[in-house]
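Starting off, we have a lone chain in the form predicted on its own, written out as structure tokens.
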Amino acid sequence: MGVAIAAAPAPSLGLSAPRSPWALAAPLGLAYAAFFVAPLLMLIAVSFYADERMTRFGLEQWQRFLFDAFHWKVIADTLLLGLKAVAATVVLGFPLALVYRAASPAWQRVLLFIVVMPLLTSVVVRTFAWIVILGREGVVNQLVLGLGLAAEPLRLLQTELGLVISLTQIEMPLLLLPLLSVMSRIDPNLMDASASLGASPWRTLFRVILPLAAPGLAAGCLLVFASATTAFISQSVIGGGRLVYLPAMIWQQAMVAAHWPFAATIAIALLLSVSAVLAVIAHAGRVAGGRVHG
């Protein structure tokens, strides 16, 4: 008579596969909800307090903000500052990305190190360095006076021009890192094929390279715009008290006037306005990328 021998089950190590892939994202999701979603909901709730002592609810803070033309001008100035910083970084950064794509692997590593190196220095240090560069006795004015381009030192501090110049250098790595990542994956044979079909270098640039680099360019523009519009340190140190932007208004209402409901209202307005422009930039990047792959 045969004896059936049952196979012994494999020893369990106490580990089991998650029932759903979402279980792996649960810790990050909980942290995101605790440290971002919950404070954001609290901020929205505070903005609906009618008085600075937060004793009753009402729409007074939103009415005060939305029905004042000065506040709309501050919103426009803040968004325009971000767009100017994006334009300046694109104009200066995209040619560097073209140089990076055409360089040898050794030089690509050198250029990548140069791009990343400013991120190793604090934003506060870089911002205060621009005070020395843009001052009346700074490098820029010495160069301008030495070349005879002006009879007296230029006024660059506490101006939007000086602020845009400093933000261009400060935010440049945020544009270049995603852009270089995309540019490095463009097949060089596409440029050769474009040239063999009779396209000029400029036509190849605008009809082949630029559309293929659009996703990385859009990602960089998103980072630059979001960072430039909320760069409180740079706006305060370089712009000074003459230039008023939403981050400075939030700090003034929260830390000086101690009016937390109105500060929360301005913060929500900053979040909504910046998010609207970011959505437009992201949509433009998807459209440009869809034209290439579609």
Given for the second form:
Amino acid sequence: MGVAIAAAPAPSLGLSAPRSPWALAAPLGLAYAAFFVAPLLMLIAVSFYADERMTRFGLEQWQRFLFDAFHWKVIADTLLLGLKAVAATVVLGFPLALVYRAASPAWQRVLLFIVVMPLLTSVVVRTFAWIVILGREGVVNQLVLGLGLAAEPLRLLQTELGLVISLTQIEMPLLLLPLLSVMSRIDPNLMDASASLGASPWRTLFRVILPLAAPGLAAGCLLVFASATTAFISQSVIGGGRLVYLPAMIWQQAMVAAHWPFAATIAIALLLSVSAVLAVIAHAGRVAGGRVHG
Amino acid sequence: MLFRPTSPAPTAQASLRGHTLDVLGLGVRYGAFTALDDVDLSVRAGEVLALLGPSGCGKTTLLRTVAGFVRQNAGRVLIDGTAIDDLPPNRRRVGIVFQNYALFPHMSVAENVAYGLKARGEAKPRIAARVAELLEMVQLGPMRDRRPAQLSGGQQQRVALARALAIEPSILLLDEPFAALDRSLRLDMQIEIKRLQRQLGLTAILVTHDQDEAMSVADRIAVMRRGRIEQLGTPVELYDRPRTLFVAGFIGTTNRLPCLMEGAAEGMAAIRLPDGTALRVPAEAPPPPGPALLTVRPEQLVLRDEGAPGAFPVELGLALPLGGQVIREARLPDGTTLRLTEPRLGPIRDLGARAFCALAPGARPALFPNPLSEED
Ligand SMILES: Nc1ncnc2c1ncn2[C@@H]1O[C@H](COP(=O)(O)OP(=O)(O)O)[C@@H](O)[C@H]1O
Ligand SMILES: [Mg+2]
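Could you give the coordinates for the form predicted in complex with its partner chain, as opposed to the form predicted on its own above?
Below, the chain from earlier opens the complete complex, with every other chain and molecule after it.
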């Protein structure tokens, strides 16, 4: 595509508008084609092998996957885990975003640093930190026992509650970064205008701030959902062996059972089910905030 | 672009009409910075008062304090004699039109106008009727379903005005409402806001840094500087009898002549110009003897060909013929440049010619202590 750019009559710089804007997207497009689209097509192809030796094509893997209620339960658990992580991050993150919006520029920098900091730490480290916090002898249990809130240590590790708690912290930056960026662009005069027209702070929140923040909120929810449903490390380390989610099934089939066709089938099922929920979230975001841009 | 206001509902007229605003000893600080310092202001019922002053002098802060967005450190705000200091902004019934209009971008024109009525919990049919009436009043009926982004600047401003008027505010605050409009539209909107305000009997405060705008729209003008009100008066009072050097310089065009104050008696001051010319000028509150500044409007000076008592020699500079008048620059021997207006009767004097300049008969220039010779 460099040819197209060079061939265009360029009076000053070689960067004057190329005839087709696609030319500029070509390098990334080629990389996507080579490293994303091609493997995806191969994945789909592999899922249609009938046997684990991959000798002939057939629908066996798909039948095996779809006609087993256990697999449907794993799909449901995985999606539910994602939704719980989204709900928890939103409940904790949205008020923080409101605080951020009202803060002075100096405090905004401090808050942003705190929000981004977890991203500077490896997921593995953060996950093991949560083991220390949530374990039988962990910080939470020492506190709960010390305060006499429970007679026995709470069981948090290897429970979905513990997993959601740690995912909430781990995925929080993904919710907050798009949300804060949209929030800080809302004209503060709009809140004052709302108040001067007689609206209570709650009405202002629901009629002005929330609709205007919707695009950022939806983007954050998309990222959290996609990340939480596929968080293999956190799911396995904190959830442990008793909680089964799709990523662990894929790993087990591909690396332990060496059954690539079935692993491919589960991978596609994960992709489709997560994408379906993402589409719903994106649509909801457009409906709530779309009137701003439409 | 002009719109003919239709007669508003009698209820609206009754409650919009005749509210007063009093600001007593208002002080606002941002950290160590004093934005408003002991501001007193009374806005009469049905009056438009302009807050005029350079950027950063505290005009917006004063409006925001009246609206309740900023909490004052000292002083009180009264509407119709009742203190509103402890009311949150949503209970003050103060209408405000923001400089950037601050229309809700996710709502249609009609929804923007209906917002305050819904917040008050009015019945749906009543809201619909009121919105239709207000949109008719600002001639935006056909635009009711558009989004703000689809409107021109002037249309957005009318939506902002209709939205503020919908809640039947006791006071209307306008923060530099015309600044974002181009010149011709600005004049139209000034006329229309003035007409609506008159018709509805609204009490309004208009913030501006444009003296022409303040002169043309306001009944009275408060000139602000550094968080204080320098002078409050009608446009004519401010122009003819500025109380401070700042007001003299801020309103209209003025010449500053350094001079020496020699003495005062019976309302007349005796002063001497650097070239030795002695002048007698009327002065109600003459400054103490010593260095002073005489501020003279261009139309208060006349040119002569021969010298006379009270006339001082000048060298003529550029002339700008403007219709019936000539704007003329003239230079004193000490280098001070004056601007004066000559009637365009005879031939225009040449550039570089020598002439004599004197005060026009009956002119009342103003005399102030020279700030360069003492503390400001
Ligand atoms: N929220 C704020 N925090 C600190 N200083 C402020 C704030 N708002 C305004 N100021 C300062 O107060 C002064 C007056 O501001 P403002 O009332 O907006 O002036 P104007 O509207 O006359 O231009 C300015 O010097 C401005 O920098
Ligand atoms: Mg301002």
